[in-house]
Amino acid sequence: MTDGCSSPHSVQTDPEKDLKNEILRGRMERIGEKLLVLSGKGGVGKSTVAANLAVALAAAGRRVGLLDVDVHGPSIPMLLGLDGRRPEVIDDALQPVRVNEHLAVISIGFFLPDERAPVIWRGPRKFGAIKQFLGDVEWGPLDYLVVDSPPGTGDEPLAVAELVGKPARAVIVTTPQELAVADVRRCVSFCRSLGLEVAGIVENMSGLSCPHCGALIDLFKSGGGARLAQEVGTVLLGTVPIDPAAVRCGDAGVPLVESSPPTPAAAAFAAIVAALTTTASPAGQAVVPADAQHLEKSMLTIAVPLDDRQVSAHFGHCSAFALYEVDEAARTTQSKTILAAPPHEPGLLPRWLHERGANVIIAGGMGRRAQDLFAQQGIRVVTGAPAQPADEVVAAFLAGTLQVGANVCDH
């Protein structure tokens, strides 16, 4: 029985707070998956990894949001050439800054009066800002939200992990040396204490890619990421070499994965994205982007060896590969990615292209042994393609009008 009066011990609700929480949940439910880029240590290149993962996912046709919650060192605007941009407010909703039709960005850096202004905030204010970025920003429907968190296991990564909801996974960045690995090991424990799935480890600065010969030099040792992944029971998503182009690209505001010509580091990021988009979700299901589920069975990936944007006469001697993701049923190209060719070693290319999802390879020529190796990987081989621009050759292949000649390397 009650007398209509509130009990002194009853819970008082805050309608405004409840409404904001409901809006936050609604926005997060429109996002397919959240990827939290974390590290237990600063200086490992975490923001570079987050930016390039987001750009590479967007280049593959995914709808991507990139959220920079590194309150004290927001570097995403500079890495993407967005310095000086400001988000707009439309219908009381903050609009993220658009990089292109597939990628949108929010960073605390957009709100600072100038690049020298320090952010001196205590924990509660940080939590409030992150909650506002997630709840007040009109992200719209996304396949992925990539979150660049500051190093360590403090307020910001804790706030993000608590607020984003499921499904969410952590991409943990380390460098090879034991000093970094020890700190990152604590980051893995942090994730598991929160029930946050660890998608895997990225070993950044994994050797120096020599700009003259392409050989790798182990500046900071090597293998630390692989050993940590094995120790904690997760996967090594990939290794990214130190690349002089990363400095030029970062200062110029050009993502490394869009550098020209393609670099080994750019190829490494493409491999990491491929691993992330094919690894299992917490429910044990493959992660399929929200807007691509109905296309899943008709999607095809065509690999074309390149020499200066044209089809290479021999796949094993090319400088790069173009990967075209196409809708076979509609006969249209959905996305195109350029990857630097790996070292030419016997048997490597068929396995390398298979790992990147290739179903078809179109080349000028290919030896019989190589064709057998591609067949073992389930990759269809088309030889005798003319030395023409790759875009034109793929379009003709999809239209059924590609005219092929003799296999110029049938030995």
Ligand code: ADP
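Numbering follows the first chain given and starts at 1. Just so you know, these numbers come straight off a predicted model, no measurement behind them. If you superpose the two forms and keep the largest set of C-alpha atoms that fall within 1.5 Å, you have the rigid core. What changes on going to the form predicted together with this ligand:
With the core held fixed, residue 321 shows a CA shift of 2 Å or greater between the two forms.
Taking the rigid core as fixed, one finds a CA shift for residue 365 of 2 Å or more between the two forms. After superposition on the rigid core, the Cα atom of residue 83 is displaced by less than 2 Å between the two forms.
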Contents of the next structure:
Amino acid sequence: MTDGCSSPHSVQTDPEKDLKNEILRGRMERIGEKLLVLSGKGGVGKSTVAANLAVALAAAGRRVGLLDVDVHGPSIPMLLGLDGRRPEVIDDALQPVRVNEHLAVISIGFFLPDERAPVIWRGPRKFGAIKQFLGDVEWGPLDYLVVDSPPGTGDEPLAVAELVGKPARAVIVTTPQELAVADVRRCVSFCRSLGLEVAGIVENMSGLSCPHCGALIDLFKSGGGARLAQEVGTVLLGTVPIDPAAVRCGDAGVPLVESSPPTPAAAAFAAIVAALTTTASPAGQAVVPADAQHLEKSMLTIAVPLDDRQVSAHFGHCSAFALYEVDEAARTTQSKTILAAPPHEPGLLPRWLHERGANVIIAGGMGRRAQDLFAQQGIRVVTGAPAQPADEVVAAFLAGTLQVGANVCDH
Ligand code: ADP
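Let's compare: the form predicted alone is above, so bring in the form predicted together with this ligand.
Now the complete complex, all chains and molecules, led by this one.
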């Protein structure tokens, strides 16, 4: 690869550059969805999230490209066991390294003499590299391009966002500590200033999944992500616990979602992928920021267990929950948040949903004992809801037209 030195912001006027821009546009147009994985700062697990999202989407049968342009520390080759691989160049186009039939990868790390050495390129060389990566790679048709962007909200992620072009959605990765909140706000403002849609927030390192019993140990006050998502007007796509398997997997070049035996982090990524692939509509997930309305009596929080985007028939085995903040009197939904389901543990769900403010749960089926536990938490249970899109079921519930059948899972 050669090293360009032009800033992505400069106006290109010479024909060769116009042609390159045209090629870049053409290549980006063959990509269904572009997901930019961003974080306010380094070290929060952005690359881990990008790699696992890409692997999980590919495992679900999507054609996925994973582009690692984290010029500060391209770690994707190491995370996916691709250290030492080099992309081929055919007809002047870089061929991404194939991981399997569905997943192809390009990383800045492939072009460094030592992938683990810190990158000390100066600004213009970084821009040149970013631009070339985007323009020179022949991905072929893709359903998703997942981009591991440089951290922060400076010129480098800006260059990536501009070059990838629209439509694209941002996945913002954060950690639960209070300090991270300001970073998320900055990231959301950054996206909005670029007109880049925010798909939602991933709260990584959210509690520690105990390697012995699987219970979640709340190390850094997890749960702030949902509040924060509401505050900044987006959704929480899911929470990923600190997983002791991450180090082992990272060293072995195995993505967490493929670790054996499966870990809670792997389940969390599956739920995030479900949330992402069910929130594909650009306008669909707009969330009204929290405000004083929540204190009014007619506000309710309805929790719906999800399978894909439909109401789950098996309440205890769903991968995610949709939480709808609704104004019961006005019969309108104010906001929707999708959360990864907590680990399956007897008696945990009623407490977990109560902590998240749920007043009503609408499910296909639920055992008697679980219903009693919900009642103890003051949560009303509606069972026998049809396996239809949760949005429609909630709308019908609010309109008073929800037809419920038998409790489909009453053991
Ligand atoms: P970033 O891309 O934001 O700099 P990385 O994805 O490289 O962050 O992660 C930083 C470190 O944290 C890595 O060592 C990674 O293995 C570890 N890590 C990330 N997410 C988790 C997690 N959920 N559990 C345990 N370790 C994690």
